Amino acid sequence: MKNLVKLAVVASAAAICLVACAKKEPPKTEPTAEPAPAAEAAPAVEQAAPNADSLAAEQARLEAERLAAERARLEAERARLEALINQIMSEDVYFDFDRSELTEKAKELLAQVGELLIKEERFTITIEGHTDARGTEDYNFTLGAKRAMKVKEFLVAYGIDAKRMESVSYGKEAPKVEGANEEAYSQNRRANFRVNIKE
């Protein structure tokens, strides 16, 4: 009987050992779906591109502004040149009776004209020589030519290229003031300017 008890004890121990050593199966659970990989963050929605109409309108507006600015610039330049031309053309160089030499006052005025011509190199000028009504036609044409040439020589000496100037004589044919008295004569003994703009 002792043996039987021993055998039962051994068998029980072996059974416990087998049960303890046996690999336990994990408890069965319902399969769970693996979380899907996180979707890449969608890029921020770009601002809608401007449509063709608004782009064309903007381009038209910019072009109109550019043209307006260019017109304003050209108008300002035209006004500046016109003012310079008027300043030169309003200046007459006066001469003493039967003389072609430049007076001191004439030289001062011609220095101002020279400065304007230096400032604006596009200007070319015609110097017109005139006389009063006394004397023969031939004599007055010669005297008018001498007066115009004296003006040109002064401006060349001042630094103006001779190619920018031409001279012409009108003699007594184009008086500034009509009359047969000294007041009229003194206004007609002169050289004056016509201005052109070379392109």
The other form holds:
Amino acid sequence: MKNLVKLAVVASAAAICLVACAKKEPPKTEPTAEPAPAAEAAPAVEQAAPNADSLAAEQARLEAERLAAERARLEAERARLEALINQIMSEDVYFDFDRSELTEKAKELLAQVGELLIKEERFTITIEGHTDARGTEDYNFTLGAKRAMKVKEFLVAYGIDAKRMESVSYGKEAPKVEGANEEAYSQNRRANFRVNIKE
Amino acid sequence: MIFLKNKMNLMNSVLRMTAVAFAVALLPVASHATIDTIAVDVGISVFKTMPIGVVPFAEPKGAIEWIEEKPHQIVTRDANLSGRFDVVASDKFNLPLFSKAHAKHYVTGKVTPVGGKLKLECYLYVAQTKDLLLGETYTVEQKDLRRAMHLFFDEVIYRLWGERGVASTKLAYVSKIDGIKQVVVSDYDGFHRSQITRDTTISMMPVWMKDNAGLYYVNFKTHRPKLYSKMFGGSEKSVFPQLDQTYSPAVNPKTGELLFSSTVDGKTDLYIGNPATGKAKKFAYLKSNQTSPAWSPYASEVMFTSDRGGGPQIFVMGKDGSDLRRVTFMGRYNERAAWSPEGDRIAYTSMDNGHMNIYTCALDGSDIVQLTNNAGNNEHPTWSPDGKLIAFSSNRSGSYQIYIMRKDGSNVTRITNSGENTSPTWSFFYEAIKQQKKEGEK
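Show the form predicted together with the partner chain, please, the one above being the form predicted on its own.
First the chain shown before, then all remaining chains and molecules of the complex.
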């Protein structure tokens, strides 16, 4: 049941986000755009039955709308942060073949991510470890797990609460780039970030 | 490449080439196969095969509209794939031909339409005397013809070898369908494929339950690799949901328990659990990461991969976690051991120069034999339950497909043709052959 509610909220948030994103308007225009349809819809209900019950219902409806709008803003913020982090992290190769140690460049980039996460306390993150296409499915799961863990350890050392981060391995199952050459391989040896709204 | 070619093996190859030349000519896709070895003293002999005559089944002229292969064609394919026979094909009984090829026995039969079905009378004869060694009758719909012929051929193997054959066994593997990896099952020869999972997320790593009742596999529907079970014709169940990131399942062939990997906080360990009760516990307490477990045939020991040396290497230990020792030392990437049903060797995948190839070795890591070479990547070896064959996936044709070869690397035969097919695992033997026979028997 809880999941259903959550799903509905996420779905509506995503829909609003889609509209907002499609328009490519700056976020500040959202608040003015939002209340307009609500104001139009509200009087119709009140005229029909201006009693306590409908008033409460109306208040609940407005409150739900306010929450949904807030949720949508948070979701948009979440998506923006996720895109930003993954953008930062895509700037360089940061694992060597069959290795899970972070390269110096990777550490620089992760420090930028760390700064973002310190500022954005409303979010938790999932760190996905990935490998290139070479090797077995099984071993690549363990390798991806080690990579995700190295990233998490770095961020903990940088000052991010370990409770805000979980790690998962995708092995070689979710390549960023298809192809059987070093260029594709190097881009696929990566950690990817999913940003989640704190519960 | 640092592998030494062995002169003995070249000779062996020549001998074998002569022996199987005829068989190879009949196969739809038959690549050359040579054995390249690292150790000079190999100790593996030429595969012993038995010549067998195959004569087309008698049929009333034009009465049957064949939609698939005819009975003698199915027998021929089974015989060639089995790793036990060389087929001596003849349009009719031909004693001089059979004698010359040392075929002491031959298979033939009769097929007649009976009320929408086919009545199959299958016979195994002694060539010299024409004595009947084995006769079986099946009445089946044409779509079940292959199944009936596989059952008959396993009877032939039992009669001539005193061993159980694998013509009636199946393979589970992963097939990319509409861009998503799904688990499928087919007969061991690649025919009669059926899709087991229909998810929008990746399914992979299928293994067979004991008694072939269903499969365990990994799915990503929760955004994490997790083990599921599915009985054939039943619904999917999550197994060991209390554990995070579960994969690399291996079924204990004696008890049906599941040995698998679980990754918690970046550390991967082996766990053992009973899927029926859902209870699981850590199998071994080691500092290294462990994955790809494989049971010995009698479940007394376990092979697995550990990264304690940096890259993956194969280790073995007792089922109680005792007596740990390293098995592979050659090369920097040896992974995913599969224990032969005879118990004497393991097949595994090794990476060199970015290419994956299949090797076998003795249990102490000696006597290494390279089974594939210079043909793309070759991965995920799985033994046939009779220990004669190894199925694997290879991208030698450009896309990943499933192949079967003899355990010495010869007679490589492709059994899938389209899409991308990977990660085969061979079923156990199918029990109670007699009970599966169709009606119409004497």
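Residue numbers count along the first chain shown, from 1. All of these numbers come straight from a predicted model, not from anything done at the bench. Under this definition, the rigid core comprises the largest set of C-alpha atoms superposing within 1.5 Å between the forms.
If you fit the rigid core between the two forms, you'll see the Cα of Leu109 move by less than 2 angstroms. If you fit the rigid core between the two forms, you'll see the Cα of Ile118 move by less than 2 angstroms.
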